[in-house]
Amino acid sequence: MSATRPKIKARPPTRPRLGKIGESVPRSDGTPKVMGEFAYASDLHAADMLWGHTLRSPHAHARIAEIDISQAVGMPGVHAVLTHADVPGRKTYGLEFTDQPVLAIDRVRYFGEPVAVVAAEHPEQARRAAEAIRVVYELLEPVADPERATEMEPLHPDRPTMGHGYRDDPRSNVVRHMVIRHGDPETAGDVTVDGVYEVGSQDQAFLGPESGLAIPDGEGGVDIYVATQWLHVDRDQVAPCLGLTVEQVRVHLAGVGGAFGGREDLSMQIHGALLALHTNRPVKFVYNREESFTGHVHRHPAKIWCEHRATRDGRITCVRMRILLDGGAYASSSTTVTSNAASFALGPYRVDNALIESTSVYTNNPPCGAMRGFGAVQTCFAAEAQMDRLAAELGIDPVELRLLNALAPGDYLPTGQLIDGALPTAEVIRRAAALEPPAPEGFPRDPIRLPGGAGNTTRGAGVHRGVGFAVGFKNICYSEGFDDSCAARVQLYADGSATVHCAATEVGQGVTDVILQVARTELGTDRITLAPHTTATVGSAGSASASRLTWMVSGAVRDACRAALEEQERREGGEVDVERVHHHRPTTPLDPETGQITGERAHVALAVAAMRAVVEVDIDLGLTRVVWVGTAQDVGKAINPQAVHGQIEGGTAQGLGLALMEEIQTRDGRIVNASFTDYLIPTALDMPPVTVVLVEDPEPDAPYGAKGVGEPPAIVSVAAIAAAVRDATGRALTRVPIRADDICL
């Protein structure tokens, strides 16, 4: 029996504009999703459905002594209560280690921590079944200080993230402890400056929630439709659980309204699939705002200790920091962002000598993993401040002083690694300092154009301009010995038509045209139709995550229809049906005590940014305007310069977003501002205008010597408008995002 195909709203066709590398091409999902018409997936329905709902805990950490789920189960249109006790298979998942239970054993150890699941006729009923389970708590001390999360008693006794090749570290709640050590970091400076700085926990704020459907095939699998970043990942978590085979569950791609690193953890996925196979009926999962700001991990809040030493001519000697990121209840990525914030702490700077630890612990504060930049974002900030305070030390200008250290192909990084790929640091610095600024605007002005906005209290009297400048860079695709890869599967018909199949996960930058335009330039024909996203017809296409997506699946659909064209050249013709996985080129594991390279490389390739922004302040009020912000990026070979382009204000807003406003507020692990109302973001009214340069500089091992670009503008942005605002008001602010009492003071 064949699954039943969820209904999806209907929208007019369009004709998309087609193009070629190097092309701008329109996005082919732009209209509807301006038109409303785009079906996310939010909007899925299949005939006879149920609708899910998740008990989560009140708590950050407690031991459960009871769960009786006997009021729920006899309620109006239930169908399902579920508990721990119904996982028929591995009762623990995770994205990198299984430390994260289905639901709830014997503990909580976050607020919103699944605990048992309904599945109904109504979602109100399900919500009040869930309202109805009797749930008996006996609450612990919660762990709530990263600082002292070493001292506390373990929240993971077994430590799940041991034994993988990390430094071993004995201390309790540490997630992944590593030292980079290079050359000698006793060595002096002329000139030392240090500061100790805070960055705040971001949520990923995507506008479509985390939902789905799961759909029972009638033979014992499973087709789970849902919005999500690593189909492949998803189902060999998923299946383990079910007890299941990996060939009996089925991940498709609903439309997705966003992710930025919070749709690679699970959130629905087996909670849906559990219910659907219980009930042998199609069971959705909606999760609203509140819902969802628990249900999903967020960017590690990072605490670090910074010393910078150099020359009296501005020449770097030696840089020692040290990194602390609150990995809150669970691993998720928790390893790699440890490492990513060590390897990219001392910015795209030559540094000989130099001593890095970083270390991230668990705690009861809500989970956190990937986020647009993961790990790099939070040391750049530091690093830049220290940049800035360094050229004020000396006197020297803060552009000059980058460009005096700017690393370039040839030099090493702190992890011993040679860079030999494109990495045009200089290049990006210049073209980013070269753009000129628009002239201050004179009073009295609109008042939407004061601090303030449209909110405005200020009249100009206290208003202040400031000018910053900040350059950051990161890794390109997975590193440390990860076998990454894509799958792409060409279809070539005797017409010359041809369908694409690839599990690239489109959500929201634009990688479906990505595929489309590298098809169209190989196979020479406009005759392509891309299949459904999904594990059931093509291999492994990685994660929309790390930059990477447009690197791998440019190399495995351009091999995929170059194998395609010489399949149907051998046979003279006729249909043919290849498949081809695409490698970069192999890295290794860092060496666990040193930090240092065990093989040629750690990373693959690096991509640089560099950005210039104008602030406006009110510093009586607090208040905070971004005028304008111009930067330069390195991106290799734009493969559709107009999405670069918007992947560059995206970041850029997202960076403005934890620079002045995005915050995760929690107490004793519980967040409490899980809204739009109370969590701000940025809107309209608070971008400013971008001045965007691309840098090309082709990549010499990526397809097309294409770079991934949507991490740097994120991770520069926040350390460039910090800075702006630290010239505005000079004051040093340490910590984001600034708060309106950290410029008042």
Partner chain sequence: MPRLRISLTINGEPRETDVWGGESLLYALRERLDLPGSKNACEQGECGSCSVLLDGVLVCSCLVLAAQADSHEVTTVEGLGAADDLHRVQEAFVAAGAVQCGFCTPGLVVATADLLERVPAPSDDEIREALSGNLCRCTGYQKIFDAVRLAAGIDA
Contents of the next structure:
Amino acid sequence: MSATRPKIKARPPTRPRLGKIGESVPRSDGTPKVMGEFAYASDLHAADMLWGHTLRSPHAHARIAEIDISQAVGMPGVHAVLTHADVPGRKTYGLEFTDQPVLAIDRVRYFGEPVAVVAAEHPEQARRAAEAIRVVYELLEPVADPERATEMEPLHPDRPTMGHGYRDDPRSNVVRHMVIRHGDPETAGDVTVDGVYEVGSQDQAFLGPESGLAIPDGEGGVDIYVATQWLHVDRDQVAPCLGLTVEQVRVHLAGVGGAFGGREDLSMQIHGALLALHTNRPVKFVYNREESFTGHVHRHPAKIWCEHRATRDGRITCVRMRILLDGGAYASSSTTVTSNAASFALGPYRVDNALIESTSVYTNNPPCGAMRGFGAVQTCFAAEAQMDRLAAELGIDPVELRLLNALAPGDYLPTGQLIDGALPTAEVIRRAAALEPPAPEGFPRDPIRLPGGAGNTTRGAGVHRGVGFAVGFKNICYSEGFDDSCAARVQLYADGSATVHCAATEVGQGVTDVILQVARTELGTDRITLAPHTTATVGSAGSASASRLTWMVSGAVRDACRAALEEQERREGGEVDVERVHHHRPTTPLDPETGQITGERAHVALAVAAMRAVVEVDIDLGLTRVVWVGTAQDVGKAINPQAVHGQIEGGTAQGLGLALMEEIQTRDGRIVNASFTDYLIPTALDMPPVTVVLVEDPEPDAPYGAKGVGEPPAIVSVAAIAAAVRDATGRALTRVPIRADDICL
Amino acid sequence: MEVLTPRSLDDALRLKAELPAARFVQGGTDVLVELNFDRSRPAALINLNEVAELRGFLRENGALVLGSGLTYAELMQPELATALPALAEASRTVGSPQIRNRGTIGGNLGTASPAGDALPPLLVESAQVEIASVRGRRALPLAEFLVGPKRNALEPDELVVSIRISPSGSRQTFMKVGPRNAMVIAVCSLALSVDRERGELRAAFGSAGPVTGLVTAPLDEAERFPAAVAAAASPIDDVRGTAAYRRHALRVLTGRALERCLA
Amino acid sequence: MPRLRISLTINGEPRETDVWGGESLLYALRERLDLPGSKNACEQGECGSCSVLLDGVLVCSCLVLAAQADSHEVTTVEGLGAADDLHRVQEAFVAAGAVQCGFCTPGLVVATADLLERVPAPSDDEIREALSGNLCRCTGYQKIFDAVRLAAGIDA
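Please could you give me the other form, the form predicted together with its partner chain, since above is the form predicted on its own?
All chains and molecules follow, beginning with the one already shown.
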């Protein structure tokens, strides 16, 4: 293998189109994508390339007594078979805590945990070699029930999340335990409603499976082309495990087929690099769908105990909530999800007294981490169900009750933070409530427009209509003292054209066009080229998560463009090259004992959405069809309205999925539905028309006033659709996804 | 792995006799999933796509002879849909348009899954399975062909070549329960006909027992029939649904199907 | 590894390649014939991302053996249009905002082109049923339906 880099198929150039801030711009990557020419990670190809394959644990919890690779190494086409012994640097990695082995060492803690990796000339040869690896497991009792995890033997006796400023909890298997104590949690009310709610584990189910290509540079370093959400944090996790410096590891964005949080954690990055450096050949990994289900973290399953107290006239006086999140085998981002679930547990309502306890635990279930909504989805489902119970108990219209308690600037969050930005809660409630759903449709009609759809199960018998309403909110940008930043670099040429570098990951959300729109607006030209997203030429952009990227990228690109113009003017022309790093206003951690802010704020900004959903339910068979959704969302300022609508419609579909059908099912920790045959996501026959109202109330602190828009629809839709099914069935339905059994048995 | 592509039925049968461990593949909608997910590595594959004798259908003395290579999309076409309406309705519930264009009725029999969508309508219509091998031909009633979950009565050298049905002309329907509104494997399914000629109510259920089950009753027992169908099923709890739900759903479906077919 | 040679017509061009018997048409297109436009999202016929026309019939190429395509005609998304001459369905998908991550897009473009070929002015129900085998995780389908109507010249 020579030191020259094999040719990678070039990504089609990102061509700018006309369009400035506030205009609906067709995607600049739209044409290559509709032509099939956009190069996703799984499309990459290099000369002399080998195929990587991962041997995974068939057990949720076992001790590894022996790994024997001798049969595998000599098999046809096989170039490398590696285990933990071959990891030259640090043996563990992790997004926030390095508690996850690169390859299992002496113990496996979840079903599907990587144990060995193989590189071979054909994927079939790699699979056969992996099959020939003999692993002797001694089975251990899995910690499968999160409610009992704290009484079981610790899965991580060294307690990796302790000593990071969190509340010290001596119980075993606690990832993070936090308490938010606000006002006087003993405050009574005229009425009290309580409930226990459960949320199943959702999968991001992005369509592009985990894939990537690692290419040795011939000088001991490696280039990794991968579908990811955060290039620089990948690099910073990969390099120490390889025993390399961060300069020796360059991570480049390959085309990403959706992410939704599931690509925050590493998948093939270290494995591919290990094999590439070991064989001195490019190595490509493409997970299949089954492997993808075990190859990334999921949304935390949750159990939530709630008690809401209110005055007779509908003012909430006190809320007490206890939240339990199953973090699975490794920490991933569980600590932050724990805090987010707690921070937004009350919903966007003014509550002077509250006690919120939130705990995540280690178990032998599939690891959980980031997914769109990030803790707020689970608590919104519970809190909004409670609001409806309260409304029923008080005899107040559910929309009125929400308006009566709507949180607004000048109010305080339960963490003691003053809301000093935009938060038009009452406005989104009024606008969503004013949307008129379509009139009920009579019978007969084609079965595909009935609950049960193509299954032809009813001609109208058993069908009841229901209407639900919900409100949800969450934070925008990273929180709790995380030093969040985004870099952008602008090369401004003498002729006024420019190249923009930004490592922000285009995962489908459209950040590419945000970058271009901002650059066009600031530089006043359409002649802008976007350089490849990479760690090699520009600083970190941070992650495509927390609805932060529009804000952060806008700030960074704006700042870099303005600086470039100034610099060019100062030099009176010529070419300039400037890089700027944008920070949002600082946050500080929450007090570990009280959950109260330790500075001015723990969260940068908030976004809120309200939704009305209409469903038809066949109450005899427990089958549901969502008829219509109307939503109003606080977006600050829509940079690209068409793309914003697309985010809201897509987020709604994911919420619909969690409300009605999506759940990772496990038996003793083993996933039993790791396929698109049994893990069902909404089809074209499941999604209703969505009426979207954008509420533009500019965020004072955000570049151009824009808030991220991806998460609120995924949060509020679960609660709104569940409420509509309750309305249609008269059942309590305290668990999502709602199963047919819950409706008709 | 070898792929053998015979051009005639005789060649196909000869190859299978020579290589009994080989696997037939027609539409591929079941076999390819097993190959893609490394669940099966047969010694060889015998590609039936070029065997013209397995395609299409013909009428013979009032009977319909459906080639085992007939796709679900073809079963939905007007001529067959008029003769076998429940089978056409069942075909519309199979997978996606792409799957219906490719998946075949013979494949449904070969796989013999209790969830096979074509099986309940065929059972209600007393379909005969016509089987061939180099040793000769034989026919079996479908109920005898289905011997267990994903097990059928084929010998290692045999192939389903056609399905023979004398269409009853009775009012009939098919329904399938799944957790979303398209593209589902049946949580349970039901085909039902009101066969006035035989004086029988006939119902067949899918995904509610180890094999597709047939239940019959005299025409005048319609009122008790939903409970009888539910009682005849022997469903289990699995990843797609609970036994209790399946039994309940069969009762509801049978009641609704009777209403449709008696109206 | 045992190899067999197949010859087929892809997007109007005669092509030949060696394949391993267990390989799908999808794998052969993507990895052997330099046509990665058809996507590998589920490889079990549940998502439609690999949709192609086989002898003019819409199928999931992941469920067709490469060897079964021998001597047949395949049309992939790469065969529908060129950058300076997009197929009207491709144009409509871009204009309507029907593309986000785009991984489902090639399959949807092929399925939509097939639909409009058979049913030039489909109803909303026909659109939904025809596309029910093509999963999209990003868009919630609304803009995809808009794109189909746009390509068909139907006023929404």
